[in-house]
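First, one chain by itself in structure tokens, the form predicted on its own.
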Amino acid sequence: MTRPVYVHDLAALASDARSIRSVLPDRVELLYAVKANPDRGVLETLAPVVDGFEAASRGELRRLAEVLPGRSPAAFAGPGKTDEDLTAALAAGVRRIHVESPAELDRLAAIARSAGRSADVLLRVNLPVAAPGASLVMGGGPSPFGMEPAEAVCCARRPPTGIRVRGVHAHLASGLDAPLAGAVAATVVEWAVREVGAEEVDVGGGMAVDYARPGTRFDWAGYGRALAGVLAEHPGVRLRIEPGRAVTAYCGAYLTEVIEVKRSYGEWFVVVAGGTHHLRTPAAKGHAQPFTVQRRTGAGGPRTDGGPLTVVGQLCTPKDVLSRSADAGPIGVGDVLVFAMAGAYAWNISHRDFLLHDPPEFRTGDPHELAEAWASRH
């Protein structure tokens, strides 16, 4: 039996990234949020296309330095930054540090002064912006993310010595379709220009990725037109966006082999090698990971009857569920399941040490070609 394997289709990723870049206005910088997938091949593929990278930890700063030496990160973000984090960001030459609170701003200023340098920052603001239909809301109420609008205004008008406030960062929600993302961006920019006189506004990421409809993509062209309208209203502003999941989710697949099929109290269970300790996304988001089946050549033995089934892994917990399906068709031992949309928040967020199973392998190429070759080897 072959170990489960992650396959990254880097050619498809490069094509998708170029398509995204092509429909964005010139005054919109496209950053990639490293947290979505810090794989070396992914970063190297995106480097010639994106305008920069957003890191949210010292580990991500180190990763970028290893994979792309000499290229300074465009942004450093995240709550709970320690003095060591801020020092590392300055040393890495980060172009913009996103500051979460007045206290963090004061600490950064002291660190910058002691190093004999200054820091360019964006103030992260927790704005009360309506986002109906968003899958995750991080603004408009009590939150560890960002500062209240009045605090941000005070920081912008009276920054401590050693700090240059360049503008505002406001990532307020995730799971936004293009019209809603455009409306949120317009509201954020309007506030930032009116209250802070911002030169730059980073409206974050949060573009919707629909795991229930793998063929549906975020309307990047429509979003680009919306951002062009925002920029036309504010000709002195430069915009920045930081997508992660919406860029890389579609380039990755998780391939694994069926170990057993069984019925329990009238329900079918398909047990595969690996599980949510490899691919945490379905457990984290509470969805069924989309998959296709590559039939094993010359397969015999028991198969599901085409009715509803649950795909589970090898962990000793009933939460180890990768997917459920009512129409997957018959599945038998030795078949290869190809889980799509596994290019973001997958291996890198998984509880990989639980039960100490072997890790998956990693390859590049077309996942369906690999699955076909895998299934035909039996």
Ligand SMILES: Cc1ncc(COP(=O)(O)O)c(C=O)c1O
The other form holds:
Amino acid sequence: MTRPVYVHDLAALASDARSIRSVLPDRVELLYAVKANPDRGVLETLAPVVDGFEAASRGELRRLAEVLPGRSPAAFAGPGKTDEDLTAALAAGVRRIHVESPAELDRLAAIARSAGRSADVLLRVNLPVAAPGASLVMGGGPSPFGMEPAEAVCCARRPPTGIRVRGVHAHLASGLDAPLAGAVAATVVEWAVREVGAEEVDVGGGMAVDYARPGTRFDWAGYGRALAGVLAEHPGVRLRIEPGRAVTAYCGAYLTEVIEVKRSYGEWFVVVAGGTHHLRTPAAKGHAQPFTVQRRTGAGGPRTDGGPLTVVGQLCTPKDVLSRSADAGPIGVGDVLVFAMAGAYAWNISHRDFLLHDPPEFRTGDPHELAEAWASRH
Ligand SMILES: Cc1ncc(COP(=O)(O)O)c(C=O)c1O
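Having seen the form predicted on its own, could you now give me the structure of the form predicted together with the named molecule?
Expanding to the full complex; the earlier chain stays at the top.
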């Protein structure tokens, strides 16, 4: 039995990132939200393509400093920043600190003054925008994220000494398709320019990834055209976006081997090595992780009948479900399942110590080539 393996296809990631960059207007800065996948190879691959990185913790600042020394993070964001976090962000030379509340702004100002310097900030605003169909809405209602519009206007008009308010940041929802993301960006920029006189606006991430249709992608070209329209309306503004999931989801795969197939009360279960403690994405989002099957060479033994089945892992909980499929075909012991779209919010959000199973291995390359080699090794 081989341990499950995460495979990052860095060549595919580089090509995806370049094509995203190529359809965005030059005046849109593309930041990568490190929280989606802070893997060293991922960061190194994205570094020459993106305009910067958005970090949301001291750990992410440290990771960026280790992997890309000498390159200051473009943004530092996130709720609940401690004084130590703010101090670390200033010390790391972060270009823009995204401030979540008037109280945080005051603390940052005091820290900056005591260090004899100033801080450049964007005010994170919780704006009411319509986002029908979005998977995760973080704005427009009571929320720990950002400040209410009136508070942001006050902070922008009377910033504490030591603070330069450069503009506005908003990350209002996840799972936005391109037309909706474009409409949200237009609303945010329009508000930011009108109410705050913003020179810079970061409209966040949240571009949709459709796990039910792995062949489809966020319409970056359409979004680029929408952003070009926004810039035409506001020629003085510098626009920034900070996607995570839609950049890296497709470059990661989780490969694992079938330990057992069994029938229970008329339903097929495929039990694989590993589980949601390695790949939490399907449990976190409540979806079936898409997968393909690499048939074990010379396989004998029991197989499912080709009908509907549930793929589960090794955890002692009924929540350890990686996928369900109606048409995966017959699956047997020793087959290798290749779970696609495991490059964002996957290993790094997983409850990896639950049951103290071994961690997965990590490789780079083409996951299907690896699966083929693995399945023929028996
Ligand atoms: C402030 C902020 N920016 C960017 C992102 C990245 O979002 P996504 O990975 O959905 O593009 C997040 C995700 O939670 C976020 O909170």
